[in-house]
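The chain below stands alone and is given in C-alpha cells; this is the form predicted alone.
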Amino acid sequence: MELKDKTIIIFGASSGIGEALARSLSKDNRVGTFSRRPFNSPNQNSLHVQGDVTKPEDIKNAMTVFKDKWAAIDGFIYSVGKAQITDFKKFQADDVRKLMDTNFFGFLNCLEAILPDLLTQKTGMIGMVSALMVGRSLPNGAAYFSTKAAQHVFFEGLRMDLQNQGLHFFEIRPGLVDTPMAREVDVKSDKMWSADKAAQHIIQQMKRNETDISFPLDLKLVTQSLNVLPDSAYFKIVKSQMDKNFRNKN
C-alpha cells in the first residue's frame, strides 16, 4: 500500500497508539483526527474534530467538516479503546455495558459513517486496534478482553464478506504499549514498546499490505502458545505470570 498524499481519518488520535499514527502519517498524507480530548494538529496536513465515538451524531458531523476540506476519504483508523479492571466483588453490568460501546460499538458507528462511500470508491483502507488477546481473558480483564474479542471476531467477518470489493484491511493487534490505557491500569512489562515506535512498525506493515499487524513477535509466539493450552493448565500459568511480570505491585 502506498501511503503517501492519501485521506486517512484517524479516530482516537489523542494519545498513544493513535496520536503517534497520526502525527507519522500526516507528514506525507492528509489526516483528519477525531476524539474526545484536544488534538494539537502538528502541521497544515491535519484537522481535528472533537467528539465521542458512542455517539454517530458527532461523528456525521465530523464527517461533514472532513469532506468540505478534502474532496475524498481514503479510510479510517479507529484506535478509541478503554481499559478496566474487573472487580466481580463490586459487579455492575453496566459498567461493561460503557465499555463495549467504546471499544466496540464505537467501531461500528464509525464504520456505518464511512463505509458506504468506501465501498462506492471501490478503493480504501480500514484499519482497527483490538489487542494481541483476543482468544482468552487475563485475572481482572473479563470485561476488557470481551470487548477485543468481539472486535477481533466482527473484523475477521467484515474481511471476508467484503474481500473482492477492492478494500485493504489490517487489524493491529499490539501487545504491551506505553500508553496512557496501559498506565490506567498498572501494567509493566520489559517488553513494553513505546508507542512512537509501534506506530512506525505499524506503518511498515500497512505498506507491506499486511492484514494482521501483531508485535511484538516474541510476545505474539507466547499469546498463539497460551491460546491452545487447556484451561486448567492456562490458568496455572497465567497466575503465576501476572503479578510477577505485568501488574505494579503497590
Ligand SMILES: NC(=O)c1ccc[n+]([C@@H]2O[C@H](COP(=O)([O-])OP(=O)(O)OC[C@H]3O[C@@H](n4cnc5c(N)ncnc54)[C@H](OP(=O)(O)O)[C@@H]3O)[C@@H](O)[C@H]2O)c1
The other form holds:
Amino acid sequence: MELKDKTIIIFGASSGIGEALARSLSKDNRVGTFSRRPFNSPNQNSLHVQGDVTKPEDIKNAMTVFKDKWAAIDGFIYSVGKAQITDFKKFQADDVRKLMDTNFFGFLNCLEAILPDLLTQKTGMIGMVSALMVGRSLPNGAAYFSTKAAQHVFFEGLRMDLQNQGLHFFEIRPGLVDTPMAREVDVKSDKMWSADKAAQHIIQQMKRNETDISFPLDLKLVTQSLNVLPDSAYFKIVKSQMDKNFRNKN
Ligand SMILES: NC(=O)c1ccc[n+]([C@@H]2O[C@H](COP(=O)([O-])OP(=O)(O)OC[C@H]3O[C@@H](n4cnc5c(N)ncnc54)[C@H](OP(=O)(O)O)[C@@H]3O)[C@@H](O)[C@H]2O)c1
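One more: the block was the form predicted alone; return the form predicted in complex with this ligand.
In what comes next, the whole complex appears, and the chain from above leads the way.
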C-alpha cells in the first residue's frame, strides 16, 4: 500500500511503538493520535485528542474531531496496551477484567467507531498490535497473554469475515521492544529492538501489504517451535529461560 497522503489514526500514541509509528507516519501522512497523555508531534501533520479507549464516548468524540478536520479517514492502528504481572496468591478477577478492557475491548470500541465508515468506503486499513506470543502463556503472564490471545483470535475472525470488503488488515506482533511497558515489567534481552527500529520495520511491511508483521525473525521462529511442543517440555524450557530475561516483581 502506498503510505503517502493518507489519514491514519493511531490509538496509543503517547509512548512506545505507537508514538514511534505516529512520528514516522506523520512525515508523509495526516495522523490523528489518541491516548490519555499527549503526543509530542514533530510537525504540523498530526492532531492529538486525549482520551481513554475504555470509554466509547471518548473515541466517538475523537473521531468527530478528526473527521471535522480531515473528512475521510483511511484507517487506524491500535497500539494501546498495558502489561500486568499475575500473582495468583493475590488474585483479583477485576485486575484481569481491567486489563481486558484496555488491551482487548479497547480495540473493539475503536472498531465499532470506525469500521462502519471503512465498510461504506470499501477501502481502508486496520492494524492492531498484539504480540509474538499469542497462543501460550509465560510465568506470571496468565492475564497479559490471555488478552493477547483474545486480540489475535478476534482479529483472525475479523479478517476472515471481511476479506472481500476492500479493506487491508495487518496484525503487528512484536517480540521485545524497548518501551515504557517493557521497562515496567523489567524485560531485558539482547533481542530487544528500539521503538524506532520497530516502527521502521512495521512501516516497511505495511508498504508491502503484509498481513502478519511479526518480528524479530529469530524470536518468531523460536515462538513457532515453542507452540508445537507438548506442555511438559514447554513448561521445562520456559521456566529455565525466564529467569535470565525477567525478574519476578512479586
Ligand atoms: N514492548 C514490547 O516488548 C511489546 C512486545 C509485544 C507486544 N507489545 C504490545 O505493543 C503494544 C504497545 O505497547 P508499547 O510497548 O509501545 O507500550 P507503551 O509505551 O506503554 O505504550 C502503550 C500506549 O497505550 C496507551 N494506553 C494505555 N492505556 C490506554 C487507555 N486506557 N486509553 C488510551 N490509551 C491507552 C498509552 O498511552 P496513555 O498511557 O497516555 O493513555 C501508550 O501510548 C501493546 O499492545 C503491547 O502489548 C509490546
